[in-house]
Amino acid sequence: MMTDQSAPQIHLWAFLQGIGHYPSGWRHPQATPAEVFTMDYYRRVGRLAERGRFDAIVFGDQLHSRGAGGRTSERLAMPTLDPVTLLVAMAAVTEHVGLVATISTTYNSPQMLAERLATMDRITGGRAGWNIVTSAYATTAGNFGEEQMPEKSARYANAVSTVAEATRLWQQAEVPIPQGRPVFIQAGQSGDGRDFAARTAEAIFCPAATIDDGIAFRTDLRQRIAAVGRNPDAVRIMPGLSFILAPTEEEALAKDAALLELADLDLCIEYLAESLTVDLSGQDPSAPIPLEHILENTLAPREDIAKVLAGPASKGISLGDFATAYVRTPRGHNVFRGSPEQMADMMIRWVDAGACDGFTMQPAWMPGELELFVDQVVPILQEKGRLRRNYPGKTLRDTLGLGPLEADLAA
């Protein structure tokens, strides 16, 4: 087969927080949820995502208390273990895909930040990148012995600050690490999170439903990037991406409908009140989405939660059938459903389009999905020129091609 070597290449994230993006993926026949507990696992997927070639694995970190009003759902399993730690772990099974934690700033110090990044980029010979989020969720700041969390502006000015006395330390550091400093990520999505994203961030994790609305997000990135004064293409865009494979079409919309089966009314609306951080219980699946009691009791940001749920609210539409379509598009992320050659080519039609500079990864179900893409979607990319067959240097920063390192990023 020809290949274009000119044609850009695609890069790979695996986001592979809990045992899957769908929630009811913990329920597949094949799925092996207490594992997720174990290093096994961990020495499986870390491998795993290194031989497809992957740049980097990601993990979410979560520093509030799950159980919105006091209530612990029990119908979804989502475990959520310390980022740092398992990403350190993986680090000792492998030898060149890039790690990247998410760590908060505004829980954080940068002193701390600063000792706990650079130890990850030094014992992992500079395949640390960091994750750069302010946390969002109310109930967070009791935890940390505060009465409430500081409001979004002022968390992403105190996000400036942070990561700017963190740069100047890794700066002064007797002994430069190997990155100089980790890779900065960013996955803010308000105009705050995005004008920090444009002047720190060196790539970028964000959702998009549709090719539309990956377009429109890289373009606004790339255009708040220039106007800072920086290269649009030393930054990656990188929006996430849930899938089911099966040898056609049509068998994978019948697998993925297997799948939604699993997740019953009761999990779906569990789920979504997850996701709003807000009790549902005892409200009526029958009844007409509860918009008022929802943003009088969401911890999430309330102005957040309405651009969810005004329109479907003003449709009509059951707190049911809402929660139900809900659990199809997890998180608003795009969802593939079909085959290896056409997800191969959904995807470079997306990168080629301008939609993105690469994706995401968010399997529906941990680990066969994932093993499904690297045995069957990674070769029919690299034969197609669009995928690397080997790393191109030791570090994350070689791995995603960014280029001699920017030294003024947030100061």
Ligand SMILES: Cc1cc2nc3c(=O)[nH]c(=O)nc-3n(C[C@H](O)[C@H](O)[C@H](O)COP(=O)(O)O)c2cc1C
Second form
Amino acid sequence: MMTDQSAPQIHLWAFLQGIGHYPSGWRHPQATPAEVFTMDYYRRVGRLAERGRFDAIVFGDQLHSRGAGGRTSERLAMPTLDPVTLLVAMAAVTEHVGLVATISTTYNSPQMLAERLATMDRITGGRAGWNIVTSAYATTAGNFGEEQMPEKSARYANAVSTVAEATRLWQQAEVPIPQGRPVFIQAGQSGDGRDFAARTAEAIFCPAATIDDGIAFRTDLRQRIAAVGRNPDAVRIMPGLSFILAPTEEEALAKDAALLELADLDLCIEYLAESLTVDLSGQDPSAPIPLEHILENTLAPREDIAKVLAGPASKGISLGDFATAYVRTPRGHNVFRGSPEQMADMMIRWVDAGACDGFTMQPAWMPGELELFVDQVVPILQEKGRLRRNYPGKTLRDTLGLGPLEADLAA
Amino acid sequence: MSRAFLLSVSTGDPRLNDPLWARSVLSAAEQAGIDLFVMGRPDARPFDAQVILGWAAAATSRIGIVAAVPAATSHPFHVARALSAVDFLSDGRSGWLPLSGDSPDGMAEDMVAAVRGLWDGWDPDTLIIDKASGRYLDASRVRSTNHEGPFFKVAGPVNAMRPPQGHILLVIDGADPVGAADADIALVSEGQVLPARRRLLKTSVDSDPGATAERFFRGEIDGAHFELNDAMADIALIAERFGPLVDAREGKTLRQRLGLALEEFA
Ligand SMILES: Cc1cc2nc3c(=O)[nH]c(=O)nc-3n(C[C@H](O)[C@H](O)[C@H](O)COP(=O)(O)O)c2cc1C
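Here we have the form predicted on its own; I need the corresponding form predicted together with the ligand.
To see the whole picture, the full complex is given below, headed by that same chain.
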């Protein structure tokens, strides 16, 4: 087999939180949903990610309440344990893999963040990353004694000053922090979000359903990064990638269909409702998407929701069909269904086309689908010289190949 | 079950941030049969003990792990979640020690009430996880918290879960006593009286184990607490001198092993 040692390395992140990325994934016969509350599970998947030579394990986080007041479906209201706790626990049973925690700047003071993340970087021996988010769900406010969540632009302005203040605290820290500070990561789509990423992020997590989406996003971000005087090559763009693997494409499609069968129409609509933060119970699935109702009642910014719905609504697609299709491309991320060889080829094609620097792997169900990836796709990528066989160093910064700390970031 | 003699230690040593040092100290304490390892102290906070606790949950298997949690720089929603996760990952071996520090009067008490309220928003056995029916949990067993105290207003419920211990073990320190009427454990200095189900006397590794044992049998104290200075050496001495006072422990969670099951409160 041809190996090209000079070809760009593919970066891999593992998004391992919860029960997998299909809302029906936990119902897979081999899924182990109850284990996501046990240390055994995190030991197993942490070591698996490290065996697959992933840069990092990444966890999202939401600070709103689910399952209260009957709005959230009994089948979707998955409790999520605190991501920092899960990640540092995995640090104790792994040696190299980075650990990226999503922490909101809207509901943490700079002091809380600085101390929490400094501790995380120290106890993990320099493997900490911070996915800097501003929170998206309006109902989060009530958990922090506030009536309303600040507007998005105010949240991003606060993010800028919070990161600057935390950076100042890290620079003054008495106990050395292995990486100086955690690696900065960003996930956000709006203009404000992208500008924030351009100034601050060393890696970016985003959805990109197609290779063209990926190229457009990465090109835009690289331009924004260059425009603020930073080197675009020092930033990794890591779109989400859900996947279903089987020996042949046909078998993968059948496996996918069987898994999606477990999500009935009601569940699909509930999943969509939760994403749009709007109550869709009582809506007729066979009627057109109730665009007016949704825009009037959503708790999310209307323009964001309109962006997702305007196209399908204008085509007269029914609510049921839209919800069913939505579940098939979870939250706008790419979904791969096929053989290990096809998957490796697809990943290489995306990277070589400039659509991304790597992928945030989102197994459709856990842990079996991740095991398949590590056992069957990782060796192919390694054979082709596109995935390292060993970790280059100890810290997440080394693993991401980021080079020295950019001193003026966030200053 | 007879009353157990409890052994507890604490450290605010910044080296607890260092995985190599932390691993050796925690494992020595565990080998020594120490019941509780308190991370952080009222007068020293070089780290966020809740973060260390998550790591310690994976790095230990028997010892009770307790985080000092300062009211001034914590929020009940974050605290309830972080500690719930630690309790899951440690199989019910965790505790917390709220600190008032220089926060306004009553703030730490408000934090304790809010955090407990968030845990109580989830009934035990809320999860169903039935693949056949597709029911993951019973939503009728999850309630809003609506805590409104003088300092914290929290709608809830917390998006975590009720910890395996129900409420993780509540420890208060006589050096910074938080006014909880129903603490599980109080770390008291000589002559100090604090309401708690068990009182551990803060003493030194050089004190007389025989005299300590007598006070335990008279019911004056329930065990001993040591602040580690030279951690490895102190732990070795504690094991040698006070270890013989400790009987075998039975039970799954820390509460059960220490005879402090939550049901006794009801
Ligand atoms: C792929 C992706 C993942 C995200 N994950 C989280 C998350 O886990 N927690 C969170 O609070 N916000 C998350 N966000 C929200 C963003 O961080 C951002 O604060 C919010 O979406 C509003 O900004 P935007 O319109 O720029 O995306 C995510 C956004 C994207 C695009």
